[in-house]
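The data below hold one chain only, encoded as structure tokens and taken in the form predicted alone.
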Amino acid sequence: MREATLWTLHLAAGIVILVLLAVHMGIMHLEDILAAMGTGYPDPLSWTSVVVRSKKLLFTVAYVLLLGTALYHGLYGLRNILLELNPGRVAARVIQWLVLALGISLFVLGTVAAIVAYVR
């Protein structure tokens, strides 16, 4: 039951990543269409546009959500690949804890960076 739940979360994270990356690609690469509609940024890759986006709560939330789902999706996949190598019981526990610690560390680091960019 636990693995089925984790696998379902893995699939849900993939769907969330797909949606957020589609929005990201639209904002970054369809700037002419968005500008014609009166939205978007004239040069989305310029430093000024990046700073302006980082000051908006919606983008900060989206960045943190994308970070969390991408980390979960990627690290859960890595964990499964490593566990399919049939490590011993102790090695499997170590792999699980290392992947969990890596994910939490990277999530905290990325979230703090997004919040600092939003606040400053």
Second form
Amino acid sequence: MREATLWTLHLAAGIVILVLLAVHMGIMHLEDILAAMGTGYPDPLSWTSVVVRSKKLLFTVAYVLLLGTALYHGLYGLRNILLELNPGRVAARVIQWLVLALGISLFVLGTVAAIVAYVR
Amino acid sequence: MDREREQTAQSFGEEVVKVVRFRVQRFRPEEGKAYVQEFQVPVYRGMTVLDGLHYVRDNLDSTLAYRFSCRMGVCGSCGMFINGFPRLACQTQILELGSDTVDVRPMPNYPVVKDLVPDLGPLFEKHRTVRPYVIRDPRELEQPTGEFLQKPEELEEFLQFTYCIKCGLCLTACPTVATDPQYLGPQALAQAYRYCKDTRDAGMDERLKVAAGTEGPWRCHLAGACSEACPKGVDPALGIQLLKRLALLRRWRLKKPHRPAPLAGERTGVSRRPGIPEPPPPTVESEGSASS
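Show the other one: the form predicted together with its partner chain, since we just had the form predicted alone.
Time for the whole complex; same chain goes first.
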């Protein structure tokens, strides 16, 4: 039932991505409406706004969450595409480990960047 | 059209409507390469592609090899790739194809034995893998003492999947099978769901270990080509999605396996209506009679 677990995580990651991207689109493109409601940031694409957001814990957590879910969702799809090429038993294991290693590396890199931006 | 052909068509009591060109893919294993051979076939109303192949074999080339049996869409033997779509030759009316050319090829995604004869070994291997039978206490299966009780509404939950005739057209249509021969495919997965939902069965978890493994329903791309090709309306694509849901619910313990259907007890308070004959004796001997 390992595949069932991986598939469930894939679905869950997709839902989280949907929510976080909706928030992202709102912040980036509905700034006038959000500002009128007293919750938005003016000029969200400016350097100052980016720095201000990266100093907030909620945004840092959201960045790391989006990074993790997007990496899992995308790399799970990549793994499936590669496995469907029917590479053989040993090659399939190698592919899975490589995809896992790639995902963890990128996640660590992105998370460190987000934390450093938050701390500094 | 020569006189012999006319007589052949008229022997069916029908007027010849037109002459159609049959483009048949030939393959002789000893030669090792496929080629296309053309035949002119007189067509009458109601004539199927299988009838056309019979005509070719009987009148034009007796070496043409193809599979068929029941000629009425029940046995699933005559699956072929006809005018670019997987169909049963016995159920495909030539005139309904709306073309003056009928292109007949063996089913893709299977090794070819000869001409239009595919090797259905992969289909049956995959089918066998998902244990397509009721899993119960072997003592009861081998020495039955009664029938398993099942309500009509319980039967309806999987009834449509029992109509599979194992013709293999769904595997021919499946784009995932075309690229990944290890994928269990729509036929086996739909049958896995069919037996998992059968209330007489007690082997859901055992079956899901294989059917919901790496080569299971997760490989389905939801193209739906299998359901479109299925000549019996089984809708194997639906079966795959239902199997996927079942596997997820079992994985997270959100669904308990059904209790296996109980055995029917002795009938009491009913008597046989007059004129209805007694049933034949059981074909399997009970333990008592076997030992005596």
